[in-house]
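Next up: a single chain in structure tokens, the form predicted on its own.
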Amino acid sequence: MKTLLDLFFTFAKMGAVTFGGGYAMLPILQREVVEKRSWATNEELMDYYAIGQCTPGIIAVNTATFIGNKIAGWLGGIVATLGIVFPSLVIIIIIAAVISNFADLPVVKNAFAGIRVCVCVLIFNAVVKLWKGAVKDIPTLIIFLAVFALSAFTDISIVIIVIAAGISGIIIKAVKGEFK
């Protein structure tokens, strides 16, 4: 029951805290679960990410869902499932109630306008961090910048584009002699 409490509560503080959906939520993710509560590996924290683009639904709540399945089973990834959507469900609640009395203040403008700004460093410096442990060579680069070009420059399907990367990191392995 602590468990399924923790993972709740965990789940609940990030979903209170994060602004920008799922890509700004990664830094808060890889210090909650991979620095302090050693809930998951970078390595595994990016899989989760990978696997929560290409499935239905919300990017932060499938990583929430993974994470809760491993630490818990599945009684975990229902839980941290709720805890990361029951911050949202409130707060949305709440602005859907007063907002169309408020949105067209300069004041409220402005906010907005400044936590965009924010949201997109957020998202940088989880880019980073990604970068740092993801791309670790010649052939790994070339992957980035072919996903890169793929996924900025034509319309194919990111669950396309997310396979080709995942084939050819196995194609790389076994032909490097690596593929375990």
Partner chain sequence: MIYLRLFFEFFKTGLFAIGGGLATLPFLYEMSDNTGWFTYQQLADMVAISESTPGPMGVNMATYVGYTVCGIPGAIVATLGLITPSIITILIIATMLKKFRDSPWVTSMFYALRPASAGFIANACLSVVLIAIITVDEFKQSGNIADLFDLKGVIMAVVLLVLTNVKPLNKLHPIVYLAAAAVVGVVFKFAGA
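Given the form predicted on its own above, what does the protein look like in the form predicted together with its partner chain?
All you get below is the one chain by itself.
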């Protein structure tokens, strides 16, 4: 029970301070889940993000379900997910009920322009941390660069890129004779 409560409140806290999509959550996940609580490693986070990319639903929710499930089984997965959506529910309901022109308020616009700059820097730091665990040799470097270029400059579906990357992993390991 204590673990479930801990999961709920940790993910609720993360939901409350994530601005933007699931990627913006990554730096906070690294701090709360990897560094502070050791619930998952950086490598596992990357696995979850890769799977979250090509499975139904929102990445932030998928990642929460994964980690919750790892710590406390199915119930843990559900509780962590409810935790991450809880702040959204409360905050959006309040805003929808009270301030309809919230996004047009100058103070909100300015604050979020500032927050966005910070989010860039935090995600950049997160990528640097992930890089160390993911890019270990020439093939993985090529995959990193190829995926970055394909997702930045083409309209190829993320699902296809992820599947192609997975297949290339099997081929590379087979060619290197490490497929066992």
